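A lone chain, given as structure tokens: the form predicted alone.
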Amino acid sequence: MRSSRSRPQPFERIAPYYDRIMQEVEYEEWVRYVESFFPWAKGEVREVLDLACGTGTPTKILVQHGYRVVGIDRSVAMLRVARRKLGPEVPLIAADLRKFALRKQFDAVLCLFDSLNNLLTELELSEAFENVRRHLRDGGVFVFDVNTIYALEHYWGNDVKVKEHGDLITIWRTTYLPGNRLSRLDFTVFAPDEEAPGCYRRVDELHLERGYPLKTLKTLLNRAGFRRVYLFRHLTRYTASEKDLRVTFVAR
């Protein structure tokens, strides 16, 4: 067995095995149930920005529902990923969500799968919805989706669970920090290795996710322009409470 034991940022060398690992994610279904909330926009959703875009799943079910989609994530090894998946015709931009800046705003903004957990600070999360502000056109739609502080308390919380992938072994360590609302999620994976036949090569590394009241999401939001703003139980349209596990906000 060979390690690769070094703390890299996160999803730079889970990026190769991601989407067998999320294959039972339902993203046609996610992608239908985001696309419902395009009509609130005021105009026609032509142009969309995918925030967080990761390996470029989503991504691609929107290009192929006709909508222009340029994608953006910090990892440079998802968006490897994405391009093989996605073509040239794809823009896909390295950048970070609170600091890309580009010369055109857009009809709908997303960011999908609890990404924005991942910013850690109040203040993180301010800088990413004003720029996610820049660029939305006037009576644009902004969709996202959080993973709750009761989800990652009691669902995340401390707890060990090992999954199989096909000859992928996954090993999920979660440790729930009740003073900060911080979940920190030590992630294995265990892959054949290619340059050694009948071994396996380890990955590991550190993914970490704050919660956040949702009120105070929804007061962020306000700040940077937002003037309504909608909380809903993932996939429903049932308003949403602390105790979801998952919540959806739309925002223009």
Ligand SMILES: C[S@@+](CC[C@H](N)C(=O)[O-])C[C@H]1O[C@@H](n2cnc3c(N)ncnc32)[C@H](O)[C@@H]1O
Contents of the next structure:
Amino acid sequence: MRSSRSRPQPFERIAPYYDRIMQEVEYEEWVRYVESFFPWAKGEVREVLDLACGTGTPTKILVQHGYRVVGIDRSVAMLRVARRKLGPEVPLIAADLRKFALRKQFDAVLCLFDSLNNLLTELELSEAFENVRRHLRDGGVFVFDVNTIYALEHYWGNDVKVKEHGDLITIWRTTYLPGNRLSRLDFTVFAPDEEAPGCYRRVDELHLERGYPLKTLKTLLNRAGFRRVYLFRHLTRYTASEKDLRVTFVAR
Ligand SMILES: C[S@@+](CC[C@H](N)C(=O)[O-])C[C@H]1O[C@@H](n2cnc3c(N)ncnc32)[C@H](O)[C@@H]1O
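Please show me the structure of the same protein in the form predicted in complex with this ligand, now that we have looked at it in the form predicted alone.
Every chain and every other molecule in the complex is listed next, the one we just looked at coming first.
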């Protein structure tokens, strides 16, 4: 068994395995849910910016649904997978979602699958929200979701989970640090080594997610210029609470 235990940027080393690890995720349903908020924009939604697009699964579904989509992610390895999936036509940009600058505004901006929990300070979140505001046309909608503090503390918690995804094995070791509402995920993938049949390649990554009170997120959105902010229990139209695991925000 080979071991490689250095810790590069999150999502760089697991990128080739990400889609298999996430194969249970109901992306089609998720994207339909997000699209159900597009009529909340003033005017038609045609151009969509998919922030933290990762390997581009939601991006692809949106393209199939007829939207013109641009994807942004800071992980070049995730974008490499996305490029294979999406072909040459869809613009994909390697950039930090807090800092990218396009000479263009969109009808809708999305940031899905708790990507914003990867921002570890309120300052970083504010930078992200302000940058989204700059890239959203007047009346456009911003839709994103977060893991709640409750989810990080009680669902991720302090735990070790082992999962199988076909011939891949993953280990999820989570530690919750209540003082700063930070969850540490030590993530390991064992994947069959194509160069050495019968052996597995080991890949380790460290992922950190911070939980934010819903009220704080709303305040930061208001400060960034979003006047109307709605919070829903994920995949529903029920008003969100701190006890939900995932909350979807719709802001304009
Ligand atoms: C859980 S994945 C979600 C990918 C995709 N949205 C999906 O639904 O499958 C989180 C993504 O956020 C990206 N990411 C995290 N922080 C980022 C940042 N500051 N700027 C751009 N991308 C970021 C990671 O590289 C990763 O691809």
